[in-house]
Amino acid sequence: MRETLAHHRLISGRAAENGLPGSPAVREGRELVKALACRRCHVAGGAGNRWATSLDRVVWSREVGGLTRSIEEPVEFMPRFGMGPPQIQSVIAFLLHGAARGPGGAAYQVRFAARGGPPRSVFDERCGGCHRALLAAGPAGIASAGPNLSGLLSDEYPASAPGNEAWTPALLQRWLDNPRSLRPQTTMRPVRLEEDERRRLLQEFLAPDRLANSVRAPRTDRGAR
(Lines of atoms letter the chains of each structure in order from A and count residues from 1; the text may use other names and numbers.)
(Lines give C-alpha, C1' and ligand atoms only; values in the text may rest on other atoms or scores of the structure.)
(Ligands and ions follow the chains in the order given, each with its own letter.)
Protein backbone atom coordinates (compact mmCIF):
# COMPACT_ATOMS: atom_id res chain seq x y z
CA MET A 1 0.00 0.00 0.00
CA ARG A 2 2.77 2.41 0.97
CA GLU A 3 4.66 1.55 -2.24
CA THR A 4 1.53 2.17 -4.31
CA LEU A 5 1.07 5.59 -2.73
CA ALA A 6 4.74 6.46 -3.22
CA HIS A 7 4.57 5.63 -6.94
CA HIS A 8 1.20 7.24 -7.62
CA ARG A 9 1.41 9.35 -10.81
CA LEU A 10 5.13 8.66 -11.02
CA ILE A 11 6.57 9.58 -14.42
CA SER A 12 9.17 7.03 -15.46
CA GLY A 13 11.12 5.97 -18.53
CA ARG A 14 11.79 8.36 -21.40
CA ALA A 15 8.72 10.41 -20.46
CA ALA A 16 10.58 11.47 -17.30
CA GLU A 17 13.05 13.36 -19.50
CA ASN A 18 10.42 16.01 -20.24
CA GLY A 19 12.16 18.62 -18.10
CA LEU A 20 15.77 17.95 -19.09
CA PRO A 21 17.47 20.64 -21.21
CA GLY A 22 18.33 19.24 -24.63
CA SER A 23 16.52 15.97 -23.91
CA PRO A 24 16.84 13.45 -26.80
CA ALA A 25 13.38 12.10 -25.89
CA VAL A 26 11.77 15.54 -26.18
CA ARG A 27 13.58 16.14 -29.46
CA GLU A 28 12.40 12.81 -30.89
CA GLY A 29 8.87 13.42 -29.62
CA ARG A 30 8.78 16.83 -31.29
CA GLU A 31 9.76 15.27 -34.63
CA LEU A 32 7.18 12.50 -34.24
CA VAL A 33 4.39 14.95 -33.47
CA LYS A 34 5.35 16.84 -36.61
CA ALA A 35 5.72 13.74 -38.81
CA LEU A 36 2.43 12.24 -37.63
CA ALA A 37 0.62 15.58 -38.07
CA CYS A 38 -0.89 15.44 -34.59
CA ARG A 39 -1.46 19.20 -34.63
CA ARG A 40 -3.97 19.05 -37.47
CA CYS A 41 -6.49 17.99 -34.78
CA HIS A 42 -4.82 18.80 -31.45
CA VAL A 43 -3.06 21.70 -29.78
CA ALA A 44 0.34 20.42 -28.63
CA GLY A 45 3.27 22.49 -27.41
CA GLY A 46 1.31 25.70 -27.85
CA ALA A 47 0.34 25.20 -31.51
CA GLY A 48 -2.29 23.37 -33.54
CA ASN A 49 -5.97 23.08 -34.38
CA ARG A 50 -8.73 22.53 -31.84
CA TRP A 51 -10.78 19.98 -33.75
CA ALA A 52 -10.14 17.49 -30.93
CA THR A 53 -8.81 17.54 -27.36
CA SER A 54 -6.24 20.22 -26.58
CA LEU A 55 -3.39 18.04 -25.35
CA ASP A 56 -1.80 21.00 -23.60
CA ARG A 57 -4.85 21.20 -21.34
CA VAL A 58 -5.00 17.56 -20.28
CA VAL A 59 -1.58 15.93 -20.47
CA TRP A 60 -0.48 16.85 -16.93
CA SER A 61 -3.78 15.69 -15.45
CA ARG A 62 -3.45 12.13 -16.78
CA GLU A 63 -1.16 9.28 -15.85
CA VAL A 64 1.49 8.16 -18.31
CA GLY A 65 -0.15 4.74 -18.52
CA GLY A 66 -3.44 6.28 -19.60
CA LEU A 67 -1.72 8.48 -22.18
CA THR A 68 0.11 5.44 -23.53
CA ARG A 69 -3.11 3.45 -23.90
CA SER A 70 -4.84 6.35 -25.67
CA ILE A 71 -2.09 6.23 -28.33
CA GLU A 72 -1.92 2.44 -28.56
CA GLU A 73 -5.71 2.01 -28.68
CA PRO A 74 -6.98 5.30 -30.11
CA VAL A 75 -10.58 6.41 -30.18
CA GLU A 76 -12.54 6.37 -33.43
CA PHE A 77 -11.33 8.91 -36.00
CA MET A 78 -7.84 8.95 -34.49
CA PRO A 79 -5.29 7.05 -36.59
CA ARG A 80 -3.35 4.05 -35.31
CA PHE A 81 0.25 5.16 -35.58
CA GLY A 82 1.91 1.81 -34.86
CA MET A 83 4.56 3.31 -32.61
CA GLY A 84 6.57 1.18 -30.21
CA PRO A 85 6.92 1.96 -26.48
CA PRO A 86 10.11 4.07 -26.84
CA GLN A 87 8.50 6.31 -29.46
CA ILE A 88 5.30 6.67 -27.44
CA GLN A 89 7.37 7.63 -24.40
CA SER A 90 9.15 10.27 -26.48
CA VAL A 91 5.85 11.74 -27.67
CA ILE A 92 4.63 11.92 -24.07
CA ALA A 93 7.91 13.56 -23.01
CA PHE A 94 7.39 16.25 -25.65
CA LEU A 95 3.74 16.78 -24.69
CA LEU A 96 4.66 17.18 -21.02
CA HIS A 97 7.56 19.45 -21.95
CA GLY A 98 5.37 21.83 -23.93
CA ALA A 99 2.25 21.95 -21.76
CA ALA A 100 1.57 24.27 -18.86
CA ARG A 101 0.92 22.58 -15.51
CA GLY A 102 -2.34 23.15 -13.71
CA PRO A 103 -5.91 23.70 -14.92
CA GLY A 104 -6.51 25.37 -18.24
CA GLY A 105 -9.40 26.35 -20.46
CA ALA A 106 -11.75 24.14 -22.43
CA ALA A 107 -10.13 20.91 -23.62
CA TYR A 108 -12.90 19.55 -25.83
CA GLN A 109 -15.34 20.55 -28.52
CA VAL A 110 -18.45 18.42 -28.00
CA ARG A 111 -21.19 18.41 -30.61
CA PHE A 112 -24.46 16.48 -30.69
CA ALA A 113 -26.76 15.78 -33.64
CA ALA A 114 -30.40 15.01 -32.96
CA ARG A 115 -32.34 12.59 -35.15
CA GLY A 116 -34.47 14.34 -37.69
CA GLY A 117 -32.10 17.31 -37.63
CA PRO A 118 -30.36 18.99 -40.57
CA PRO A 119 -29.27 16.89 -43.57
CA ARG A 120 -25.93 15.13 -43.65
CA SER A 121 -22.92 17.20 -44.56
CA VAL A 122 -21.61 17.43 -48.10
CA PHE A 123 -18.51 15.62 -46.88
CA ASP A 124 -20.65 12.73 -45.60
CA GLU A 125 -22.59 12.53 -48.84
CA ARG A 126 -19.77 12.95 -51.37
CA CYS A 127 -16.51 12.06 -49.57
CA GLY A 128 -17.47 9.96 -46.56
CA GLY A 129 -17.58 6.67 -48.44
CA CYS A 130 -13.76 6.68 -48.64
CA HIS A 131 -12.59 9.27 -46.10
CA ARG A 132 -13.08 10.40 -42.54
CA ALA A 133 -12.56 13.83 -41.04
CA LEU A 134 -13.24 15.98 -38.02
CA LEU A 135 -15.14 18.99 -39.32
CA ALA A 136 -16.80 22.10 -37.94
CA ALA A 137 -19.95 20.10 -37.18
CA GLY A 138 -18.10 17.11 -35.73
CA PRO A 139 -16.94 13.70 -37.08
CA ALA A 140 -17.89 12.79 -40.65
CA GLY A 141 -17.32 9.85 -42.97
CA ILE A 142 -17.50 6.10 -42.44
CA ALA A 143 -14.49 4.59 -44.23
CA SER A 144 -10.71 4.68 -44.33
CA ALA A 145 -9.93 3.69 -47.93
CA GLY A 146 -8.53 7.19 -48.42
CA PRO A 147 -6.53 9.39 -46.05
CA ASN A 148 -8.06 11.05 -43.02
CA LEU A 149 -8.82 14.63 -44.08
CA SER A 150 -9.09 16.31 -40.68
CA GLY A 151 -7.62 19.79 -40.90
CA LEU A 152 -7.09 19.47 -44.67
CA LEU A 153 -7.11 23.22 -45.39
CA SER A 154 -5.17 24.24 -42.30
CA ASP A 155 -1.47 25.01 -41.94
CA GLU A 156 -1.04 21.83 -39.89
CA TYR A 157 -2.06 19.34 -42.59
CA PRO A 158 0.90 17.65 -44.33
CA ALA A 159 1.88 19.16 -47.69
CA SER A 160 0.51 16.17 -49.60
CA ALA A 161 -1.11 17.87 -52.60
CA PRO A 162 0.44 17.16 -56.02
CA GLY A 163 3.97 18.58 -56.08
CA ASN A 164 4.14 18.27 -52.28
CA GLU A 165 2.20 21.49 -51.94
CA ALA A 166 -0.18 22.53 -49.19
CA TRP A 167 -3.87 22.05 -49.92
CA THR A 168 -5.77 25.23 -50.71
CA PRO A 169 -9.46 25.75 -51.61
CA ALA A 170 -8.53 26.36 -55.27
CA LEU A 171 -6.31 23.27 -55.44
CA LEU A 172 -8.94 21.15 -53.73
CA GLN A 173 -11.54 22.22 -56.30
CA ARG A 174 -9.20 21.33 -59.18
CA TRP A 175 -8.55 17.95 -57.56
CA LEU A 176 -12.24 17.19 -57.17
CA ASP A 177 -12.97 18.18 -60.78
CA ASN A 178 -10.28 15.93 -62.27
CA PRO A 179 -7.87 14.14 -59.90
CA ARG A 180 -5.86 12.53 -62.70
CA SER A 181 -5.04 15.89 -64.24
CA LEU A 182 -2.95 16.54 -61.12
CA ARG A 183 -1.86 13.01 -60.22
CA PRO A 184 -2.16 10.66 -63.23
CA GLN A 185 -1.80 7.43 -61.25
CA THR A 186 -4.47 8.17 -58.66
CA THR A 187 -7.42 5.81 -58.33
CA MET A 188 -9.73 8.59 -57.17
CA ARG A 189 -12.54 9.48 -59.54
CA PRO A 190 -13.84 13.00 -60.25
CA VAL A 191 -16.39 14.34 -57.77
CA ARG A 192 -18.90 16.51 -59.59
CA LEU A 193 -20.26 19.14 -57.23
CA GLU A 194 -22.85 21.82 -57.79
CA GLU A 195 -21.70 25.33 -56.92
CA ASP A 196 -23.69 25.30 -53.68
CA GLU A 197 -22.16 21.95 -52.72
CA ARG A 198 -18.66 23.30 -53.34
CA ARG A 199 -19.33 26.30 -51.15
CA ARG A 200 -20.76 24.18 -48.35
CA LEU A 201 -17.90 21.66 -48.50
CA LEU A 202 -15.31 24.42 -48.15
CA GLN A 203 -17.26 25.85 -45.22
CA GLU A 204 -17.19 22.43 -43.56
CA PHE A 205 -13.39 22.35 -43.83
CA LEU A 206 -12.98 26.04 -42.99
CA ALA A 207 -15.06 26.40 -39.85
CA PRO A 208 -16.39 29.94 -39.18
CA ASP A 209 -14.51 29.92 -35.89
CA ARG A 210 -11.31 28.53 -37.40
CA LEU A 211 -9.16 31.50 -36.46
CA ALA A 212 -10.49 31.49 -32.92
CA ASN A 213 -9.98 27.73 -32.67
CA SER A 214 -6.42 27.49 -33.93
CA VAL A 215 -3.18 28.46 -32.24
CA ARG A 216 -0.10 29.76 -33.98
CA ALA A 217 3.26 28.18 -33.17
CA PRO A 218 5.15 30.07 -30.44
CA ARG A 219 8.81 31.03 -30.69
CA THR A 220 9.82 27.94 -28.71
CA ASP A 221 8.25 24.51 -28.41
CA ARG A 222 7.55 25.01 -24.71
CA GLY A 223 4.68 27.40 -25.39
CA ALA A 224 3.47 30.16 -23.12
CA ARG A 225 3.77 29.34 -19.45
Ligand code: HEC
Contents of the next structure:
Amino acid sequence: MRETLAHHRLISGRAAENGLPGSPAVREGRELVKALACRRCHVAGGAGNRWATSLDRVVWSREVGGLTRSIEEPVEFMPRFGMGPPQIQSVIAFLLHGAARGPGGAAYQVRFAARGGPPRSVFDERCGGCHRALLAAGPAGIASAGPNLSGLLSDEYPASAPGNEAWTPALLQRWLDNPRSLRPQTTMRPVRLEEDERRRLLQEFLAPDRLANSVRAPRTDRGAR
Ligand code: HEC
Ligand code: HEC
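Shown: the form predicted on its own; wanted: the form predicted in complex with this ligand:
Let's see the whole complex now, leading with the same chain.
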Protein backbone atom coordinates (compact mmCIF):
# COMPACT_ATOMS: atom_id res chain seq x y z
CA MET A 1 0.00 0.00 0.00
CA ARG A 2 2.75 2.38 1.02
CA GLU A 3 4.74 1.58 -2.12
CA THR A 4 1.66 1.92 -4.30
CA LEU A 5 0.97 5.38 -2.96
CA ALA A 6 4.56 6.48 -3.29
CA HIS A 7 5.07 5.17 -6.82
CA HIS A 8 1.73 6.26 -8.06
CA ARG A 9 2.28 9.84 -7.01
CA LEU A 10 6.03 10.17 -7.43
CA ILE A 11 6.29 11.55 -3.94
CA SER A 12 9.61 13.12 -3.25
CA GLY A 13 11.63 14.28 -0.29
CA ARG A 14 9.90 14.52 3.04
CA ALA A 15 6.54 13.44 1.70
CA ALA A 16 8.08 10.05 0.85
CA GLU A 17 8.64 9.47 4.54
CA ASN A 18 4.91 9.15 5.01
CA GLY A 19 5.12 5.45 5.71
CA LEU A 20 7.06 5.98 8.89
CA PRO A 21 4.66 6.96 11.68
CA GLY A 22 7.38 8.37 13.91
CA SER A 23 9.28 10.12 11.11
CA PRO A 24 10.23 13.75 11.74
CA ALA A 25 8.18 14.89 8.72
CA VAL A 26 5.00 13.17 9.89
CA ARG A 27 5.51 14.48 13.40
CA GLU A 28 6.14 18.02 12.19
CA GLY A 29 3.13 17.78 9.86
CA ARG A 30 0.90 16.65 12.71
CA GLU A 31 2.06 19.57 14.85
CA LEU A 32 1.53 22.07 12.02
CA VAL A 33 -1.98 20.81 11.30
CA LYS A 34 -2.73 21.24 14.99
CA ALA A 35 -1.02 24.61 15.46
CA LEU A 36 -2.52 26.11 12.31
CA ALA A 37 -5.95 24.66 13.12
CA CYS A 38 -6.59 23.16 9.67
CA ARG A 39 -9.27 21.05 11.40
CA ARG A 40 -11.58 23.95 12.05
CA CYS A 41 -12.46 23.64 8.36
CA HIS A 42 -11.15 20.24 7.18
CA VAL A 43 -11.11 16.69 8.41
CA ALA A 44 -7.43 15.68 8.70
CA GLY A 45 -6.00 12.57 10.30
CA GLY A 46 -9.53 11.35 10.99
CA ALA A 47 -10.82 14.40 12.89
CA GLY A 48 -12.13 17.87 12.23
CA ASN A 49 -15.01 20.00 11.00
CA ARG A 50 -16.43 19.31 7.56
CA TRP A 51 -16.78 22.88 6.35
CA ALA A 52 -14.33 22.19 3.51
CA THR A 53 -13.13 19.06 1.67
CA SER A 54 -11.76 16.21 3.77
CA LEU A 55 -7.97 16.36 3.42
CA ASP A 56 -7.83 12.65 4.18
CA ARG A 57 -9.73 12.05 0.96
CA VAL A 58 -8.13 14.76 -1.13
CA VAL A 59 -4.66 13.23 -0.79
CA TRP A 60 -6.03 10.22 -2.67
CA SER A 61 -7.20 12.22 -5.65
CA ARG A 62 -4.65 14.98 -6.14
CA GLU A 63 -0.97 15.10 -6.98
CA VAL A 64 1.45 16.45 -4.39
CA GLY A 65 2.23 19.46 -6.63
CA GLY A 66 -1.43 20.43 -6.80
CA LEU A 67 -1.88 20.02 -3.05
CA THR A 68 1.17 22.18 -2.44
CA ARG A 69 -0.19 24.93 -4.68
CA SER A 70 -3.59 24.79 -2.93
CA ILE A 71 -1.83 25.51 0.37
CA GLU A 72 0.57 28.13 -1.03
CA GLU A 73 -2.12 29.95 -3.01
CA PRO A 74 -5.29 29.23 -1.05
CA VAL A 75 -8.80 30.01 -2.20
CA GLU A 76 -10.52 33.11 -0.86
CA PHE A 77 -12.02 31.35 2.16
CA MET A 78 -8.90 29.53 3.27
CA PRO A 79 -6.29 31.56 5.20
CA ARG A 80 -2.78 32.00 3.81
CA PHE A 81 -0.44 30.34 6.29
CA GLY A 82 2.91 31.40 4.87
CA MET A 83 4.46 27.94 5.27
CA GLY A 84 7.66 27.25 3.34
CA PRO A 85 8.05 24.22 1.02
CA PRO A 86 9.60 21.99 3.75
CA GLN A 87 6.68 22.64 6.10
CA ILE A 88 4.12 22.03 3.36
CA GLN A 89 5.88 18.75 2.55
CA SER A 90 5.59 17.75 6.19
CA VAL A 91 1.89 18.56 6.27
CA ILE A 92 1.37 16.44 3.16
CA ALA A 93 3.48 13.65 4.67
CA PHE A 94 1.19 13.68 7.71
CA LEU A 95 -1.92 13.63 5.53
CA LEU A 96 -0.57 10.74 3.46
CA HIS A 97 0.33 8.91 6.64
CA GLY A 98 -3.29 9.22 7.76
CA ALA A 99 -4.65 8.49 4.30
CA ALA A 100 -2.67 5.26 4.13
CA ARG A 101 -5.33 3.91 6.49
CA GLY A 102 -7.88 4.34 3.73
CA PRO A 103 -10.19 7.02 2.37
CA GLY A 104 -12.82 6.89 5.10
CA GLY A 105 -15.71 9.31 5.38
CA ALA A 106 -17.73 11.13 2.80
CA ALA A 107 -16.28 13.91 0.70
CA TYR A 108 -17.82 17.28 1.49
CA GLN A 109 -18.08 20.01 -1.06
CA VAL A 110 -18.24 23.61 0.10
CA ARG A 111 -21.29 25.38 -1.22
CA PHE A 112 -19.97 28.49 -2.90
CA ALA A 113 -23.23 30.35 -3.33
CA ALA A 114 -23.51 33.22 -5.79
CA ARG A 115 -22.11 36.41 -4.27
CA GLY A 116 -23.89 39.73 -4.13
CA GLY A 117 -27.56 40.38 -3.40
CA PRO A 118 -28.93 40.92 0.10
CA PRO A 119 -26.99 39.59 3.11
CA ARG A 120 -27.89 35.97 3.73
CA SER A 121 -26.92 35.82 7.38
CA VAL A 122 -26.40 37.90 10.51
CA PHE A 123 -22.72 37.14 10.02
CA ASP A 124 -22.74 38.69 6.54
CA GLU A 125 -24.55 41.72 7.82
CA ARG A 126 -22.76 42.42 11.11
CA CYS A 127 -19.34 40.73 10.88
CA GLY A 128 -18.76 40.17 7.16
CA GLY A 129 -17.38 43.63 6.51
CA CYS A 130 -14.25 42.62 8.45
CA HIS A 131 -14.29 38.82 8.69
CA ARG A 132 -14.87 35.73 6.55
CA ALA A 133 -16.23 32.36 7.68
CA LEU A 134 -17.54 29.07 6.36
CA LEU A 135 -21.02 28.61 7.84
CA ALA A 136 -23.79 26.07 7.41
CA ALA A 137 -25.39 28.53 4.99
CA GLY A 138 -22.18 28.68 2.93
CA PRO A 139 -19.18 30.99 2.86
CA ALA A 140 -19.92 34.44 4.30
CA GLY A 141 -18.14 37.78 4.64
CA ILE A 142 -15.97 39.72 2.25
CA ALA A 143 -12.93 40.96 4.14
CA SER A 144 -9.89 39.94 6.16
CA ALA A 145 -9.43 42.89 8.50
CA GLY A 146 -10.12 40.40 11.31
CA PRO A 147 -9.32 36.68 11.43
CA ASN A 148 -11.26 34.07 9.48
CA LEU A 149 -13.83 32.85 12.02
CA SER A 150 -14.66 29.46 10.47
CA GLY A 151 -15.30 26.90 13.18
CA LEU A 152 -15.54 29.50 15.98
CA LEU A 153 -17.25 27.87 19.00
CA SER A 154 -16.23 24.40 17.78
CA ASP A 155 -13.54 22.30 19.47
CA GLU A 156 -11.18 22.88 16.56
CA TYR A 157 -10.98 26.69 16.68
CA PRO A 158 -7.77 27.94 18.33
CA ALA A 159 -8.14 28.73 22.03
CA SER A 160 -7.50 32.39 21.33
CA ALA A 161 -9.89 33.85 23.89
CA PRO A 162 -8.21 35.63 26.82
CA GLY A 163 -6.14 33.29 28.96
CA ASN A 164 -5.79 30.96 25.96
CA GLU A 165 -9.30 29.73 26.53
CA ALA A 166 -11.73 28.30 24.00
CA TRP A 167 -14.42 30.66 22.76
CA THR A 168 -17.85 30.04 24.27
CA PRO A 169 -21.15 31.78 23.50
CA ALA A 170 -20.80 33.71 26.79
CA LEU A 171 -17.24 34.89 26.02
CA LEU A 172 -18.27 35.84 22.50
CA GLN A 173 -21.10 37.92 23.93
CA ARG A 174 -18.71 39.77 26.25
CA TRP A 175 -16.31 40.25 23.34
CA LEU A 176 -19.00 41.75 21.11
CA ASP A 177 -20.26 44.01 23.91
CA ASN A 178 -16.78 45.36 24.62
CA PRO A 179 -13.73 43.73 23.00
CA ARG A 180 -11.34 45.83 25.08
CA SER A 181 -12.70 44.39 28.31
CA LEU A 182 -11.14 41.08 27.18
CA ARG A 183 -8.16 42.23 25.11
CA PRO A 184 -7.13 45.79 25.99
CA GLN A 185 -5.04 46.37 22.85
CA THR A 186 -7.59 45.06 20.37
CA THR A 187 -8.67 47.15 17.39
CA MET A 188 -12.11 45.52 17.10
CA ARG A 189 -14.87 47.83 18.23
CA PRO A 190 -18.05 46.78 20.05
CA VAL A 191 -20.84 45.31 17.90
CA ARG A 192 -24.26 45.72 19.43
CA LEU A 193 -26.60 42.92 18.49
CA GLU A 194 -30.34 42.69 19.05
CA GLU A 195 -31.36 39.61 21.04
CA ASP A 196 -32.77 38.05 17.90
CA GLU A 197 -29.58 38.69 15.91
CA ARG A 198 -27.48 37.23 18.70
CA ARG A 199 -29.54 34.05 18.72
CA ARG A 200 -29.35 33.71 14.94
CA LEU A 201 -25.60 34.43 14.89
CA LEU A 202 -24.94 31.65 17.41
CA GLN A 203 -27.01 29.30 15.28
CA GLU A 204 -24.97 30.20 12.24
CA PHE A 205 -21.81 29.06 14.04
CA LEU A 206 -23.49 26.23 15.94
CA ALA A 207 -25.66 25.15 13.03
CA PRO A 208 -28.20 22.37 13.67
CA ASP A 209 -26.21 20.14 11.34
CA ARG A 210 -22.98 20.95 13.16
CA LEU A 211 -22.75 17.52 14.63
CA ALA A 212 -23.13 16.00 11.19
CA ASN A 213 -20.47 18.46 10.05
CA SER A 214 -17.71 17.35 12.35
CA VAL A 215 -16.15 14.05 13.18
CA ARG A 216 -14.64 13.16 16.49
CA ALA A 217 -10.98 12.43 16.84
CA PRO A 218 -10.17 8.75 16.98
CA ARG A 219 -8.84 7.73 20.38
CA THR A 220 -5.23 7.45 19.22
CA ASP A 221 -5.13 10.91 17.71
CA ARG A 222 -6.88 12.51 20.62
CA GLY A 223 -4.12 11.64 23.02
CA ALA A 224 -1.67 13.43 20.77
CA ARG A 225 -3.64 16.66 20.62
C1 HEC B 1 -10.92 28.80 7.41
C2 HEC B 1 -11.11 27.53 6.75
C3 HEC B 1 -9.89 26.77 6.28
C4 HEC B 1 -8.74 26.47 7.00
C5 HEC B 1 -8.42 26.86 8.44
C6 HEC B 1 -7.93 25.68 6.13
N7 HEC B 1 -8.53 25.51 4.92
FE8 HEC B 1 -7.84 24.39 3.36
N9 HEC B 1 -9.45 24.92 2.25
C10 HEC B 1 -10.49 25.72 2.68
C11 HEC B 1 -11.43 25.90 1.57
C12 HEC B 1 -12.71 26.72 1.62
C13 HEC B 1 -10.90 25.20 0.47
C14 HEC B 1 -11.48 25.10 -0.95
C15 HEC B 1 -12.73 24.29 -0.99
C16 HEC B 1 -12.49 22.87 -0.64
O17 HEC B 1 -11.57 22.25 -1.19
O18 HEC B 1 -13.20 22.37 0.22
C19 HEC B 1 -9.66 24.58 0.93
C20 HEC B 1 -8.87 23.76 0.15
C21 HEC B 1 -7.72 23.12 0.58
C22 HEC B 1 -6.94 22.21 -0.22
C23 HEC B 1 -7.24 21.81 -1.65
C24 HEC B 1 -8.31 20.76 -1.61
C25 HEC B 1 -8.71 20.26 -2.96
O26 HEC B 1 -9.91 19.97 -3.14
O27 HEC B 1 -7.86 20.13 -3.83
C28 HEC B 1 -5.90 21.78 0.57
C29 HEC B 1 -4.80 20.80 0.17
C30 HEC B 1 -6.04 22.44 1.85
N31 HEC B 1 -7.16 23.23 1.82
C32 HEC B 1 -5.17 22.26 2.91
C33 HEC B 1 -5.26 22.95 4.13
C34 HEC B 1 -4.28 22.84 5.20
C35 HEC B 1 -3.05 21.95 5.17
C36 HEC B 1 -4.71 23.66 6.19
C37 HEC B 1 -3.99 24.00 7.48
C38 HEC B 1 -2.62 24.43 7.37
C39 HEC B 1 -5.96 24.28 5.75
N40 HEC B 1 -6.25 23.82 4.49
C41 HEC B 1 -6.70 25.16 6.51
C42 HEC B 1 -10.65 26.25 3.94
C43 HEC B 1 -9.72 26.17 4.97
C1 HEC C 1 -15.15 46.85 11.78
C2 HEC C 1 -14.51 45.56 11.66
C3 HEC C 1 -15.05 44.39 12.48
C4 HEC C 1 -16.36 43.96 12.61
C5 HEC C 1 -17.62 44.56 12.01
C6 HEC C 1 -16.31 42.76 13.41
N7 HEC C 1 -15.02 42.48 13.75
FE8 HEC C 1 -14.39 40.90 14.88
N9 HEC C 1 -12.47 41.53 14.71
C10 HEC C 1 -12.05 42.62 13.98
C11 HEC C 1 -10.61 42.74 14.09
C12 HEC C 1 -9.73 43.80 13.44
C13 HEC C 1 -10.20 41.67 14.92
C14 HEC C 1 -8.77 41.35 15.38
C15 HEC C 1 -8.61 42.02 16.69
C16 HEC C 1 -7.44 41.54 17.48
O17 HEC C 1 -6.55 40.89 16.94
O18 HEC C 1 -7.44 41.80 18.70
C19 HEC C 1 -11.40 40.94 15.29
C20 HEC C 1 -11.39 39.83 16.13
C21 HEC C 1 -12.50 39.08 16.42
C22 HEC C 1 -12.49 37.89 17.25
C23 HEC C 1 -11.27 37.29 17.92
C24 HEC C 1 -10.86 36.10 17.12
C25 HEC C 1 -9.55 35.52 17.53
O26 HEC C 1 -9.34 34.32 17.25
O27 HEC C 1 -8.72 36.23 18.09
C28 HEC C 1 -13.76 37.43 17.29
C29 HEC C 1 -14.26 36.20 18.03
C30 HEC C 1 -14.57 38.32 16.50
N31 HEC C 1 -13.77 39.31 15.99
C32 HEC C 1 -15.91 38.15 16.29
C33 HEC C 1 -16.69 39.03 15.55
C34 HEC C 1 -18.10 38.82 15.30
C35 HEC C 1 -18.90 37.60 15.72
C36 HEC C 1 -18.53 39.92 14.60
C37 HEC C 1 -19.93 40.21 14.11
C38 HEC C 1 -21.00 40.13 15.11
C39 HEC C 1 -17.39 40.79 14.40
N40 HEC C 1 -16.30 40.23 14.99
C41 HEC C 1 -17.43 42.01 13.75
C42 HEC C 1 -12.84 43.50 13.27
C43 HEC C 1 -14.22 43.44 13.19
